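Here's a solo chain for you in structure tokens, the form predicted on its own.
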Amino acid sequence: MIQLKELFDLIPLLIITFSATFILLIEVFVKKSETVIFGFTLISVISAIGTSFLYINKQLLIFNQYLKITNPAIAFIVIILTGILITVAASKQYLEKENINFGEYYSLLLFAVMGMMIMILANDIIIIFIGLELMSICFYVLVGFLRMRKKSNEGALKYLLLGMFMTGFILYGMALIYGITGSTNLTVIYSNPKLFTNFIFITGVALFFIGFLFKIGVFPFQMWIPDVYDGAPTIVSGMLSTAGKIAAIGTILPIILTLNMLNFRMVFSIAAIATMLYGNVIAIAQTNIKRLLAYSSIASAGYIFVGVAAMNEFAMKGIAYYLAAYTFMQLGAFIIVSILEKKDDGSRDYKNIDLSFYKGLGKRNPVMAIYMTLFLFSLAGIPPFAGFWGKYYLFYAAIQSNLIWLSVVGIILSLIGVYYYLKVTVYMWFTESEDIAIEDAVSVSGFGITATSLAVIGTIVFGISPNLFFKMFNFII
């Protein structure tokens, strides 16, 4: 039975479903609500990352067994609502910007983060997939946001039709998990050693991951992510290539850590070799920003699957630690081209995304090239910044597992990265504009530095103490 005090042990997803409710209230309530929300949503999330370090060291199977609290997953929920934070602070210039600033984002925002926060602290392959749902859902709405967009438009219903078509294999696996099991929760699952000797087991596990591998970007399931990324509203493509990936990770990482699916240790090495491939080689030929960094998080991807090829308990460790670094440098690069990007005349597409606008950047803007080459630098795994850091702890776990070969094959890919990564920066500060006319002044407001001096300062930060991360979760490296 359900007892009112286990209702404790969740404040962080309370604070985040209460927010995410009374904002609709407000928007109903309150006449020219925006900045209302703005704030209380800021304060919202800001509450629910300071409670979420009150669980950290308690082990806590709570709702009849339905949601389990551990320090990994507090870890995965801290990275994410650190995440949204920043996309918080960075959105209400750029949705005044796109005159979109309704308060109905915030929610959505809210609700996805409720669905992820679900995902993570599911201890049932149900309660899993409902959280997936409810983050599925908001994000198909906040890719078509831009209504006026037809690149918007177009990436929504690619999204929604694709998410929709692996909605199925998720839902085909938990059957066949189910018929086999006889149970939907996962700790029933683990006490039995000998599922992964029935083929119908194995079938519905692979079916269920495939839903999440979508998620993430894993080949051959990233073919949504370059046009949904370059469609979406800037500041929701930044959030859905940091906090969306880590959910998914979140949620499968636990799982195929605990069933030690060695056997499958090769399958996972030859995704994240073809994940790595295809993102790095790719992204080279591109002359949009957005698409850059897309193919960018497809690569990123790749990096995290050489972590989950080596399932062991360093692993882990290094994936979140990669998962934080990543969120910093990949979102504060997206706010980033959010506060450059500017609307042609007339038209509803953008002028400023193309890698041209970046030339000469160094001399009209230095402070946005100056914080978007530290974004960069940390992205190609350039130390002293947390990228690099993070690319050590995944290279390194695999090494651990006698994986040397995929830790070698990693690290050259990377350096493929490295090129595109410098191209940009070169761009900014070793060429000149060609196109007088697009070197317009770009206003900056304050919380527009804020969101990017928060992913600056978690950069060099995490990258120059990388041990500050594991301490404040109690991880022991």
Contents of the next structure:
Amino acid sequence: MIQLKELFDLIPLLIITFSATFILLIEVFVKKSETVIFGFTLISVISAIGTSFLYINKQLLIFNQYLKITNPAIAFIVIILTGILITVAASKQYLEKENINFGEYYSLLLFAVMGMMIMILANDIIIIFIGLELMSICFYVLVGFLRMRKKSNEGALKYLLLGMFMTGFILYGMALIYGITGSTNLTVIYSNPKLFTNFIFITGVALFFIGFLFKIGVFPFQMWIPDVYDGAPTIVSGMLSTAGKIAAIGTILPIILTLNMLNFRMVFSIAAIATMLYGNVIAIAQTNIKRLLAYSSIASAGYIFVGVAAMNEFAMKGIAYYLAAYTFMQLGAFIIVSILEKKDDGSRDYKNIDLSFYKGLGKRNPVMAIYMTLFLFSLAGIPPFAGFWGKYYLFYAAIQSNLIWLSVVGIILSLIGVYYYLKVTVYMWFTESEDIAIEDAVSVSGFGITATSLAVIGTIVFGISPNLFFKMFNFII
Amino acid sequence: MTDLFYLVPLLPLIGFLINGLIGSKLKNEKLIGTISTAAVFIPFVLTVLTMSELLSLPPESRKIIVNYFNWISAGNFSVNYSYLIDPLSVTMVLVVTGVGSLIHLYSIGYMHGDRAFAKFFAYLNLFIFAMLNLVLADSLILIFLGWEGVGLCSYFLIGFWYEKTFTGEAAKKAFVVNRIGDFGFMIAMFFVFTNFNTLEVSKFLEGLSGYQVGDSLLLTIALLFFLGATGKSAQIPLFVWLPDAMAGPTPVSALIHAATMVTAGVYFVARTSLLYAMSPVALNVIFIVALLTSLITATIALKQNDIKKVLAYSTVSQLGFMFMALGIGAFWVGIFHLITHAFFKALLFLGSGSVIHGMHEEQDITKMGGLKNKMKITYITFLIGSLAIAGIPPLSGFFSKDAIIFDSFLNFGIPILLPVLFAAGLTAYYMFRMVSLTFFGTPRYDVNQLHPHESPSTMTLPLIILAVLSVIGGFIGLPELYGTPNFLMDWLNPVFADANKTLAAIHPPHAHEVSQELIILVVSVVVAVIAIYLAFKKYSSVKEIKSPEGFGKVLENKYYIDEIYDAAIIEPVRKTSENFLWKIFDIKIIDGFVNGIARYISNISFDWRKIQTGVIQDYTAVSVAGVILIILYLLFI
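Could the form predicted together with the partner chain be given as well, to go with the form predicted on its own?
Below, the chain from earlier opens the complete complex, with every other chain and molecule after it.
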């Protein structure tokens, strides 16, 4: 029986759902509604974050066992919401700059978040599917939000086609799982370990996972990422590469860990290595900062899968921590790219996203350059920033499962990554800009500074005191 | 008082932050100087209160460990940020903050008008902070932090006037030479950690009870720590940096290179006295090294003409005296001489600074002369300092040096007594050579061009205070000859109780008679007086200084030690580094390897980039291939 009081166990989700719907209504009744909507979105995201903390240490199964609240789930949700908060804060200036300051942007964003929260909290594969599709559909639209731009449309279409294609695998996998277990409820599915060796069940689980590997961008399902992140409005790319991926990982990670099917370990290990190799190596040849960051996000997915392959208690901790760190640094870097991007002048392409634009940035815009350097250093895994500890915990988890070879390969590959992160840093500080026509000062709005500063604070604070994160979400250390 | 004790190191740190961050904006020298001086003087007052609190406790329980926080914790390795408050550390803090605040006060006048006035005081405060950590810390790691911190500040301050080439070179030399000693110190720490599983000095000393006297492990640790001490406290073979360090501003020489930092090695050996008591060989090594250092540098000082260089060599020589005391096992005497030396050597350095100031940056004593009427206060105080260091009763240096001389006689007899007495005589001689050349006789500078003047009161006041301390400082440790209680010995000895017990078990203390002590005392005074008389007679009315010949020239050139080091160590190392390590190993092998890999990966990158065709059909094909491979793997392997 579903009881009304169970709604109180879902306050953050309700806030987001209500806001997403309500924003569309505001547009109808309020003139010049963009600023109101912006403020309203900010407030609702903040209050969702705040209320999320109420559920720490409350293991709950609600709505006929359709939803399950756990500490890791809360952690993932808070990380996502923090990412969304930073995204929203930085969005206003970007949307105005690109002449796409429409209220539905915020609504779509919040619907996507709603989907993410649902899939993370889901205890039933059908619910997972609903959440996933809700999120994905919003993403398709958001990628194509710059509808006057060819690249944006192309990205949206590619994402849609490939996304639909991969959704087919998920559905087929779900059908096989249901066929063999007779249930869609995860608790029931978990309760029958004898089935775990059944080849139909294995195939079903594999197909189900593959759909998520696509969303996360793990080799060989990562092909869409550079094209989509390059085409999407920059701020959306940042959100996709963080919140979007975290939702997918947050959904399957508990399932992977609970099923604990060790025959998947080799698959994940190989996928992790291939992903790290692909991301880090090809990133070197990039000349466009958005594509570079896209490959960087592929490499990050590789690191995360080193942790996934570990399949032990440290994996959850390590991945959750890495994702928090990753949100701050990756999103921060994308936001800076979006801030530095040139104002829309009716042309068909993004401006100022070439790497050569970053030459001499240290002189032109020291604050942004310092922030960017910080994010890049953190992404490269240089202490004392959060990115360093993130990688540390992931490789540590792998070592605990005797996957020493995997950590060694991972560390070597992440060293290759240092090259392209430092390349941008060197461009910013140690070279002069070639193009004299580059606009000297880019005006940064207060919200832009706030958003990036938040990311900087996160990168530094979690870097200096990594234990703080585990204490916040009461992970057992 | 221990509740507030954290303020003692904290205030200098705050002073450093204020002057370091906003000092250059304050633009008010008085304010900067006051903040900085107060940041050292208040801790001094707090420490005096702490001392009175310790005195009210019974001697055995005068040891308080205050733990502030857990600094590093990794596995079973853990370092606490904790301070050890006991008579030894309190004494050191009193010297550091007491002499330190006087020198801060003096610097306000001395550095007046310097372009980086605030920076100077920021560094001084940072130095005090590091030095306090060094003497208060219980953990070797924290001691080492202070150890390196004072070295760093010393580097900053030697090179403070960096626009002169020589200061930069001197700073570098000090830093590099100290690194050699630090290397020994670190290896000793590693030994301690692997064998005793702790880095806290108190626990390490407790752990020594499981070892035999003369154990080779203890000897190794003791010698390695002593190597560290020879670096910081300028003993053979690492003393060469200290004379060059005089390139820094004179208050720095007084504070860091005479009164406090260079005594860190002495302090550390005293702190780990039990370790040394259990390694008699190490004690003998210390004594021999100290005696040689003392003799060699005292002879060099005979022929130096730079007023600060003479004092620098004198400092090295006096540090030798302190180590001699430690080498004998008379730990409290070493600290006693450390204290009195801090008084009179700080006084002498500040006095020399006053002379240099009055002579418009002239440092060559052959170009001075007859200054006693022009700079009365400087002259009188300088004379007092010189008498104190020469060992004239009843000034402070007399008591501490006499204790060392007498103890070396007790332990080693006449053969060792003679060189020690000789070194003491040399001290008196070179000091009065300098006093005579500077203050007596007729001016050897151009009296029409140069008008020496007395320094301002912020400079003379510290001189007067230090002079008073140099006069009375010795009374804290009166020899038993007088039948009066020896305050310092009673105060410090609980710290050295274990070490003294161990030593007594090895060599039962010699019975000695008061008459012996009296004879040696008289002899040492006679030696000093004769040396002073000779020096005064030879130099007080000299018109022109000829450059020395024969052995004198060897002395003037410091036994060519710098040149020998250069030819024997520095040049070979430099040549190997340049011709092999750099040009062949680094450029060809390492760079070739690294750049080769980088080029290879970069090439791959441009090839692989083509995988990303942008055509969606290709993407789909890759994905499907992936799906098939994964499923096949899971089902059949």
